[in-house]
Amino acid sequence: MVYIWSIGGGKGGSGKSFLTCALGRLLAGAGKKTLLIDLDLGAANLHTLLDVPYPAKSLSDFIRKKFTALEDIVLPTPVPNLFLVSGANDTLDIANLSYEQKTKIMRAIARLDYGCILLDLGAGTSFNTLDFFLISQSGIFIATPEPTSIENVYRLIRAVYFRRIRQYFTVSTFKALEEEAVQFFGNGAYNKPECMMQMVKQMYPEIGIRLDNDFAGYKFKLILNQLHKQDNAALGPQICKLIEKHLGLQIDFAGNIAYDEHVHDSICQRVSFLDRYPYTRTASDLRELSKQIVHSTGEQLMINYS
């Protein structure tokens, strides 16, 4: 069985790509055949973090049918058992995928044969980002302790919630649903997922049940990255409680990842942070997160620290 984890954040600079690479290295090192897919469309850089030479093949080659299968553009990395689908050589219009192109990629990902697949998504709440996030019921939201990042990740989570509701309806039906919500709850109700869900349950009870089942099945996690010593270590659980209160969506707090200035050094030197600084608090935090991911597959993760 393939386990797909979407990794997203509402704001650039939150550390999505670094986290994706670190988790990929740990999972591959534990014996799981792991694939990283760079879906940060228009700003792909996983190849640089993995010290992979500028890729000759990219996602655009698959979209434009230069290669018939997504597997054909998979690249090896210097890490055994770790592979990459790069977006580095993509065309300028890659960030504006058509519905057909997006669907083609999503279906192709579902057919891949890997133990773990990690999707590095772009920042923000574009439909492409939301739909790629919803490929799987497992996903990681990443934020930093700054108010702007927290606000943006909250918006991203709300947008994911809305997008799943929207996928059950045609454009005209959803528009009518919004109008009913405004009449029942007042102005701005169409922008509140809890109001929209109440209207769905009233007007389309069968869809309401299916959506409840969808949301109950999600195994979303929140990570706070770059946590400084002076930051509130309990901030993450507080955000999760806020999301559950206002959105009714269960998000599990997976932990803090400590700030370490050596991360910058490792990226600039194009070396693995985990290899160069294996005994730091940040490395320990990353290992703990990787254990949680593997535990969700029903397996145990054994990590070599040397």
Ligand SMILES: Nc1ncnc2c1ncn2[C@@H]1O[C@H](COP(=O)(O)OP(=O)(O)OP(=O)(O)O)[C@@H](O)[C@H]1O
Given for the second form:
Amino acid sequence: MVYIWSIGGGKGGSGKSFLTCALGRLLAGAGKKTLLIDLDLGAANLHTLLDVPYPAKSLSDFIRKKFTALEDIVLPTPVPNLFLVSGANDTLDIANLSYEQKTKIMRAIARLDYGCILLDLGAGTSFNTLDFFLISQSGIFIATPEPTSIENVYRLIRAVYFRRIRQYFTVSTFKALEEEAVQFFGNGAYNKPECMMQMVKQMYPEIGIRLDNDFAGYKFKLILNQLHKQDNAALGPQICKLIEKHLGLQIDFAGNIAYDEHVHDSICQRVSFLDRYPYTRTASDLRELSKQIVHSTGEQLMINYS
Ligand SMILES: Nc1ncnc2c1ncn2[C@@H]1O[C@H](COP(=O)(O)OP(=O)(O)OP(=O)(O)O)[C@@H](O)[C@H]1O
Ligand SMILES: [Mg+2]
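Next block, the form predicted in complex with the named molecule, ref. the form predicted on its own:
Once more the chain from above appears, this time first in line as the rest of the complex follows.
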């Protein structure tokens, strides 16, 4: 069975691509055939982080049917067992995929023969990002401990939630639902997920049940990255509680990743942070996270620390 994890965050620079590469290296190093897919369309740079020469083929070649199978655009990386589908050299229109194109990509991804697939998504709440989260069903939200980043990741999670509700309705029925919510709960209710869910359950009970099932089926995790020593290590679980209270969405806190200035150096020197600085707190945090993520799929991960 292939496990697909989307990795996204509300804010640019929170560490999505760094985390995707680090997890990819660890999973590949532990013997899992791993594929990274750069879906930060318009700003793809996983190839640079992985020190893969500028890719001659990428996702747009698959979308434009230059290659019929997704496997044909898979690139090797310098890391054994680790492969890449690049989003580089994609043009602007590819940054705004239609829902059908996204579903085509996801179907093709699910057919690939890899033990683990990680999708590096763009920052923010574009429909691409929301839909890839919803289609992959397993997702990692990443933020830094700064209030701006937390605010944005909360917005992203709320947008994922709203997008799912919205997908069950036509434009006009959803508009009517919003109007009912305002009548019932007062101004601004359409912006509050808990009010909208209550309205759905009242007006469309069957859809309410399906949505409850959908949300219960998602495996979402939160990671806080770039924690400095003085930061509150308990912030992550607090955010998850808040999300559950206000959105009714269960997000597991997966853990913190310590800030380390060597991350910058390793990226500039195009070397693997994990290989160059394996005994740092940050490297140890990443190893713990990779084990936890694999563990949540019901498997165990054996990491070679040498
Ligand atoms: N744990 C960390 N410690 C120190 N610096 C870090 C850490 N994680 C990431 N960084 C720094 O943050 C920068 C942004 O990371 P990254 O490119 O992975 O973010 P991103 O979320 O993918 O951004 P974008 O949305 O622009 O693609 C990196 O260049 C790196 O220098
Ligand atoms: Mg990135």
